[in-house]
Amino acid sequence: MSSSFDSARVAVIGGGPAGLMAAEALSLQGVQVDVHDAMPSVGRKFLMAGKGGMNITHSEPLEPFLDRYGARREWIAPLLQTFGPDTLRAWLRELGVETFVGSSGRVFPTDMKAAPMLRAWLHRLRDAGVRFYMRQKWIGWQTEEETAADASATAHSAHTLVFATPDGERAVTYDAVVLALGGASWPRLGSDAAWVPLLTSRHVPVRPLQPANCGFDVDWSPYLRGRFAGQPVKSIAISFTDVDEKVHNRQGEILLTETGLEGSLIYALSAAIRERILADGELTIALDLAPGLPLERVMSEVTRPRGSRSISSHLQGRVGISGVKLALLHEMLPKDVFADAPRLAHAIKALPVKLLRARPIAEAISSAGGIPFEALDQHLMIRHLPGVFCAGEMLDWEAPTGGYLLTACFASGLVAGRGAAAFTGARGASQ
């Protein structure tokens, strides 16, 4: 196949934010773009993420924003310098979607919904000539012989991709391909990691996929599970030491579940918690049930004579401990501690809770692991597979919720799309 401007044809596999942004970048360079997705419609995980309010990005300055990507900061930085949170908001405005900054600094569409944004975006992409092929699951390249040949291909080899469709297998040849197939979280929405063996068979390194922004198991008693599962624990702080001996101490809200702990505070710390559990087999965190009060104040209040009042009434009246917080104290402490005011005060400020393991990756909001950036060039092309670009959660990075995940997915899709356009020789693609 010729790779001229007039006939360049690129496949984007995966119809999430990264894939759609890659398709837009390619179409703007005059490239014919075919988006293939295994699901009946695109953007399913995107729509699901927006059900509770579409948190699209975050308003904090770029430097602390970049810090949210941890060990992958230096690799994510060039992507966000190309398409960062401010550029994303401007892009949304061009799409007809106005945004606002919430009290937490998170950025939302004014209507808080994902569906109108997705509809407007798809309309624009179709108007630009992007073609969509649904229920088209990518199952690899055409032959093993071609696979071997492509591994040492010259710069402009074509890629014959094979898709499983409702009408049988279909092979299509493209000048380049952008893979945006997601990680391994929420497989029922399409991110099933079926791409891993397809790439490892071609000697592409893939770091193990692990749950991120996930909950963790705790061995609760039947009583706590039955009475308090599903209840939020507000105004609480978590502290622990990670594998690098860094002490984490952060305040927020958690959710007590039948299996353990979840919620925004747990998600924000999930990477460090997960790595410590992987290193040591478990992790005991300390919960501060009264983060607004210093230990001395809690000690003073708890040791006051309580007269005929029950310990429950005493704790509620003196330090505001009741409901699920009181239940956590009874769950984790021996009965004799409630008769020992100094020990009880210390437990209120540092209640030990043992986290056993991360919840299964299929339940996680996102996943860590994937194709390392070291295997890619600056355009996100796999170095030893010319014409194969990768974007989104397929890459080895992670970030907490708060708009950081989506922003990097958009940015990586744009960079991969521009890279694929430049690879095919599209006019002005590298500008």
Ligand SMILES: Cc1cc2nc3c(=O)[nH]c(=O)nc-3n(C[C@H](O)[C@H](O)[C@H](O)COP(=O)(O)OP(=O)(O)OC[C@H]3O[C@@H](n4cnc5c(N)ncnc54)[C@H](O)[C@@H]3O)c2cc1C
Given for the second form:
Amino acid sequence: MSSSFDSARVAVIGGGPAGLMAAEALSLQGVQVDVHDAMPSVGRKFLMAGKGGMNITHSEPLEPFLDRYGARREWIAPLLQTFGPDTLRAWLRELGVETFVGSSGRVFPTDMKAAPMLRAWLHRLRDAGVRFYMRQKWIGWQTEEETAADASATAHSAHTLVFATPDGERAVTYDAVVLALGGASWPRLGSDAAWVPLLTSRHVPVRPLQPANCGFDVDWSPYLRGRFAGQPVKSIAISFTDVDEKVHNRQGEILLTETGLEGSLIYALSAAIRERILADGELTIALDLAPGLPLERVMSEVTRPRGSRSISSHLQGRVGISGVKLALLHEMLPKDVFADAPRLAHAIKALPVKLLRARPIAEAISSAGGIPFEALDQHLMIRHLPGVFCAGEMLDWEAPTGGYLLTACFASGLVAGRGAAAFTGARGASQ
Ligand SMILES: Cc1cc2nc3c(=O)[nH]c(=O)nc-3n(C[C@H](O)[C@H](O)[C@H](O)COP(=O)(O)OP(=O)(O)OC[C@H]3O[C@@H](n4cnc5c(N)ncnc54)[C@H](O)[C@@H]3O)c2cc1C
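The form predicted in complex with the ligand is what I need now, so please give it after the form predicted alone.
All chains and molecules follow, beginning with the one already shown.
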């Protein structure tokens, strides 16, 4: 349904980066935008993402950038062609936020913070006439019978949305709606995935939400857990074969936790690890504890006579293995391997560690799964629910950390917002 420009009114539900970008796109087309959010304030996960450095995007060229979205690359590409990492940086500059490229190629605001950026953005949105309604949890659509009986509903009542508010339920009618409700990680920040049954009951397909950029459980002994939980394991490599028979072998840093393994290297590999565990029930990865030394070198060093030196000082002196790395060897290997230098050398280069399951989605940095792009048109409108647009993490894509998540959230918010403006027939909006 479309209406004239003068009466166009669109709801954006969810005030994260995707929803706020949709609101901006709509207001730029002259549409009256109401942002509703279940929480007392918007952008809570965005602010959390900014803790310890707001990594907003990445400076690598667009082609490798797009590869980060894996199987969803072809769907994300048109979004990033509309609003890619360079456009995002220019947009930030316009907002008064300068950015810099860190040593890893990641892009940060110069002050590293999310809060000043969010403040400036909200200020600009309010100035543009965007209205914010907090503590308004969207709980579904009013049924057709209820709408017909409701005198306040307008004739075009396809989107009479119902919100749970501190003052009870409230129904509001809009010409179109942009849903930007987030995924299922860190639900206490607002994105609790309560939207899933609301959409599936309207026959919208939703792929199961899975943890992404997450840790994995390992059945550690009480000794290892008690003595080494919380310790980083620096310069290590992980290798394993994924469900498509692709061999992953990557170096980085991991964190040994009470429950298993986490850290940047694990997060970067988490999608492939998760899928293999889903297929096989578990996955044994190989840890290379001395990634800087080839096997032959480790072999020649470890097999040298150690005289009266203990095995610990022998390994430390010869191949630099000590502390948490040594503890991992003791944890995973039978005692007799320590008396068998060639076997020990092989274990140092490929220590098997069994990953049992992903950590719960509530702890993950992001989530995979959600509404598949196949159910949406190029404006991110649900094909069989005209006037209902979707953006952000609630769509079925995933990416590693590094700014790729936020970039795709902003881009999809913009595309959905422009699409909703065009749908309502707003002046200047292009279909
Ligand atoms: C610890 C942490 C660190 C991160 N670090 C980075 C990083 O460095 N770089 C990066 O790119 N990404 C990072 N991310 C991920 C990034 O923050 C998210 O991908 C992004 O916030 C998702 O944006 P969104 O707008 O889709 O959803 P969200 O930001 O989750 O916003 C969804 C909004 O919808 C509201 N909502 C949900 N359901 C309802 C409902 N029924 N009714 C009304 N409102 C509702 C919520 O309250 C929320 O405000 C990090 C995430 C976490 C948790």
